[in-house]
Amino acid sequence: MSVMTGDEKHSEASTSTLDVLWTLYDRVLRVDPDRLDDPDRDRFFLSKGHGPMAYYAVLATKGFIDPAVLAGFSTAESPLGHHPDRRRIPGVEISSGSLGQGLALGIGSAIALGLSCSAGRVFVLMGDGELDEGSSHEAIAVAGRLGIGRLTTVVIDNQSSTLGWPGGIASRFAVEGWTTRVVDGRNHDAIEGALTATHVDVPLAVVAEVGRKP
């Protein structure tokens, strides 16, 4: 039997994550690199956190970063380290890594959004394996009773949690209320139409189907 190393691990959690975050940057969120602040801006967390290299090089691609310091990723001068770090790294709305975080900071964002009247969203995207976590089926369930709708998480399901539902992942989001769309997560259009499609007053979880890790 072959182990991976930490290495990878990362890499593999990176690239399973490319094709959604590709699409959430070149067509769905309403960021700004020049406009960091923008109290309207959407915002994106990135739950997944522990395989953030397909993030940096979209944020390089897209203009946060400087695509330069991609080739320093994890060395001890750069700012580009195995969980990304809102304080060294423009555009990060936050640090993450530890699973099953990042959907109840999504929660509070969301909420502290509509109190403010800004008209920003929140994406958050993790991991099927962070649905071993209790403080994500918390945040679920919160999420769905409290019906905020500006919110969206996007699943990467690479059948990779222990869990299982007899509908699927996305049987356990709809049991609290919130809509549901199951996708290939590797059809841009596909992410795309299901990113954006309407849904009124209640959260939106896209559950992105990559495949079963080898």
The other form holds:
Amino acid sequence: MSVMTGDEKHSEASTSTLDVLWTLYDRVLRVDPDRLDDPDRDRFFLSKGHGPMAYYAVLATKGFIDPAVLAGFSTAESPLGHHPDRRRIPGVEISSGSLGQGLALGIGSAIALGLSCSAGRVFVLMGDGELDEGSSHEAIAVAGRLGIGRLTTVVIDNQSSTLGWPGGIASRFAVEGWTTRVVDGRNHDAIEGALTATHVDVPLAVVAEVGRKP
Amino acid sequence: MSETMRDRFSSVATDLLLRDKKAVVVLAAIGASSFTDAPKTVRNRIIDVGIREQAMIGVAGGLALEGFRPIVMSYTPFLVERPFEQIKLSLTHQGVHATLVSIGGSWDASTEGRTHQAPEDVAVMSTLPGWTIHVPGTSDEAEQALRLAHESSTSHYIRLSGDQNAASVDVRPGAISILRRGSDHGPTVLAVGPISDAVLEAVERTDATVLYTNVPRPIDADGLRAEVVGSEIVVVEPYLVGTSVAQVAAALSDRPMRIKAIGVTDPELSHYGTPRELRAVHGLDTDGIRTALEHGIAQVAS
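Mind pulling up the form predicted together with its partner chain next to the form predicted alone we just looked at?
Next comes the full complex, and the chain you just saw is listed first.
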């Protein structure tokens, strides 16, 4: 991550996701860089898009992209921008950056996987600030009401929401019918346990608390 | 009375669901009642997200990412304007495709007022690359557009209207056709979609040539160049005035042409009544178009 410079304003957005991203790719996601089009693969959507340095580092470590490209981060020759582009980076399922887009995409993808009888699951990573977007709440409601069981959302809570979430982020999902877990966003075992929790016919929301840097 | 475009849409979309397992209809409450009698075998591919238009487009984008072919329908402002960023990012920017179908157009929601009207829709959708925009003039043309869009591998916006012309134009989809041949010295009038019958009536006593298209994007530039006569062309569209002037100008850029436009000039009319009455207030009934043509012609000149 240290070789990717130029987007320091989103360093916290990046480092706050690192443990969850690593746990997803190392322990949870059924993905293979040699089978990018496997219809039964799990889908991972980095909805918030911001601070993708951790995402790129994990993709490089797991063989999706050449680690040598990391140092060119955001240069004219690089496929790696400050927000990921699915058309330029192997293994990146959605282009993102504008907050509040990814969860609805995840719902559509999950519905499609169900219609196709795929074994794939959908994991969407959001930020607590991203939850401020109204589109996020449309999607939270839709996923809960439609019972999108193969959908998991992990919310990185680094307390960047401007007005905060009284009652906790998890309650916002729970009221719409989601199963919820709240975990230490730095504890890999806890993250894995939450992300693999059973949730039949209802979506799962995992709130990964990482705290805000002093 | 002929079948409405909206009714035709429902029956054709249901047929596409039956024929194609990758077809999926995505709705935001509006239009859901049209599918309550759909066969049980396709009901799991009719997805109603409730009154959540951003989610509607986002869900369609996710389905398209997985190789499904979404057909999304709603009222024009709720389909095009409210979730425009989702159309831009969850469809176009992802490199995936859908068919968006709007109802209401410019004045069909005549009693509902401005909140349910979007004469800017074609102009707004024109800002996105790669979209084909259909403005069918009849239910048959609407069916043709929907089937063509569904079979394609690109994105389409189909603007359904309450107004219909008396007869369909049987031409290659998207091609410019000739409805009326005037003299070589008269003006050329290009009519788009369901306004062409009014245009034909309006020019009855003139020597104007009337051309027709139901696909303003991309406009059939070769056809336009081949059929335009004279040095003046008037573009008549049933939505925001001047929407297609730039495309017409580009097609005829090597000719000394005056290009004028007739269309909706004031989306903020704050006027009610029947669709026919509201259309007349916009000056887009036969009398209004005739008056515009007679008075030096148009509302916008380039």
